[in-house]
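In the form predicted on its own, a lone chain appears below as structure tokens.
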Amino acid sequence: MPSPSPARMHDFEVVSNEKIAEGIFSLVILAPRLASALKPGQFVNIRIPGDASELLRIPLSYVSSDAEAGTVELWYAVVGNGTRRMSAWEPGFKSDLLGPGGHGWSAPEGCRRALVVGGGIGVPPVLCLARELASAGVRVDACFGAASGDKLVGVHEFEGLGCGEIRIATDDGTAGFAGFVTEPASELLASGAYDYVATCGPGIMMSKVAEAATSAGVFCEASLERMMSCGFGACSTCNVETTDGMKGACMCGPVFDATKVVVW
């Protein structure tokens, strides 16, 4: 059985709202307790008001945070009604949320080299873990992907860590590779190089990074993308099946053992 729900209900006010790709933008809030407690890999489930007619939360990954400045960054894509009035909030907009939810990743002791892998919205998790890493001394490389050059976010942030190796996907080859994130992964996978991978995306990405890992021999984790609908295990909303059985992504996950996963 998974431990009770670390999450709890904060009350939070935006700093600041900005796009940064297409149809993706960068909420900054001012949540003290929250900014203390999150760890890479966890969630929020944040309240969208104006349509009583919507009644669960969104959960969103983060990206960072500050707890002297008590602030928690989100990036998200604009994909439907709440998303869409959400990119709306202006400074000094107030709501609330549950967080943070599930566990995150968990990197194997004396990891020295590390490859994180995301692809699209994927990108916040995986860049959040190699900010820890980076700072623990550990070296990270990056791949990361879009479906196109405008909807890529995370370069200048990755650039930022010095990154070892930064390897760019686009579905359409506006910019880095044309083609798929998961073949850079691949042969970055195949040298041999690596203690650790970390990924997140669409499923059938991480599947193939997973199926790398494994010929590599290396330690691969996953976070799933699941609509949480509750965020503390009541509702089963995000099930995903393992080879442990049926597991709740909001407290069993986000992240979970890319071995034990079955249905991606």
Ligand SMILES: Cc1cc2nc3c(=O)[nH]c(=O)nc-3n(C[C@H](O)[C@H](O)[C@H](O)COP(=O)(O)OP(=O)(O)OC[C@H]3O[C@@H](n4cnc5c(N)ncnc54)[C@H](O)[C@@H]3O)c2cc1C
Given for the second form:
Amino acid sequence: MPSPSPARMHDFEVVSNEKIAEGIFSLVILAPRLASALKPGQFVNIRIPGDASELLRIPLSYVSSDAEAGTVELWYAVVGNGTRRMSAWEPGFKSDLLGPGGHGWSAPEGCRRALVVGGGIGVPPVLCLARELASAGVRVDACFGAASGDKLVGVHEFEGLGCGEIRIATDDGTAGFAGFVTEPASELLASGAYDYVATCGPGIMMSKVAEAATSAGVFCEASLERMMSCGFGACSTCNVETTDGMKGACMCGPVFDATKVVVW
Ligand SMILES: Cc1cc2nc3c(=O)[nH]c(=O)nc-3n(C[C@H](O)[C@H](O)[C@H](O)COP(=O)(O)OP(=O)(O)OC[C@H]3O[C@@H](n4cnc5c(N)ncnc54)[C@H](O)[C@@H]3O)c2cc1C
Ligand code: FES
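The form predicted on its own done, now the form predicted in complex with the ligand:
To see the whole picture, the full complex is given below, headed by that same chain.
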């Protein structure tokens, strides 16, 4: 049984909302109680007011939070009506959200070297984790990619963390390695140097990272995306098939032990 949802309602105000790559925006919000409650890997469920036909909130992972300033930064891809309307928000715009949702990453005790692997808009939760691990003295290597160089996010941020190795991949070869990020990730994992792997991105990418981690005997966690209607355990729209049965991603995830995921 999952424990009760840690999510609470928070009003927020937009501090900034800027394009950071093709089709991708950084949203910084002022929400002081939330900023000190979030843990890497958790998510928030945001209300997009203004269209009565759209009742569902939008689940987003967060990239960073600043408890002192009371701010939280989120990166989102514009994919549909909700995120398109969100991209028009100006500083000062007000709405509310439910959060923190779910539980975050659980790097093993004594972890000394970790690999994070992010694909597309799956970068935010692994970047957030990388920051926490790096500040705890863990050596973090990062592999991340996107369809093309103009859609790549996180380069400066990973560089700023002092990651040991950074490998970038793009499907069309316009930045870094030409191909899927799973290739450099598998290469690094084969070195046998890691205690922990964390991944977020397309299902097929995460399943390949999980396979490579299993071959290397490394504990791997993955943050899964599912449609979410309520975000707090009431509707079952977010079910993930696992070896322990169906588990709701909003309460038992979104981070799962990769060896337990049956359907990515
Ligand atoms: C735990 C979690 C964390 C997430 N973190 C991020 C993040 O940090 N940044 C980010 O850009 N996106 C993230 N997403 C995905 C994001 O929630 C969806 O892209 C968003 O809800 C789309 O809303 P929309 O109204 O713009 O699109 P819609 O018009 O609702 O849908 C457009 C397309 O996106 C698909 N879609 C809609 N909602 C989801 C969803 N929840 N998961 C997967 N596909 C969806 C639809 O099937 C459709 O193909 C996350 C999802 C989950 C579950
Ligand atoms: S979104 Fe409703 S139970 Fe998970």
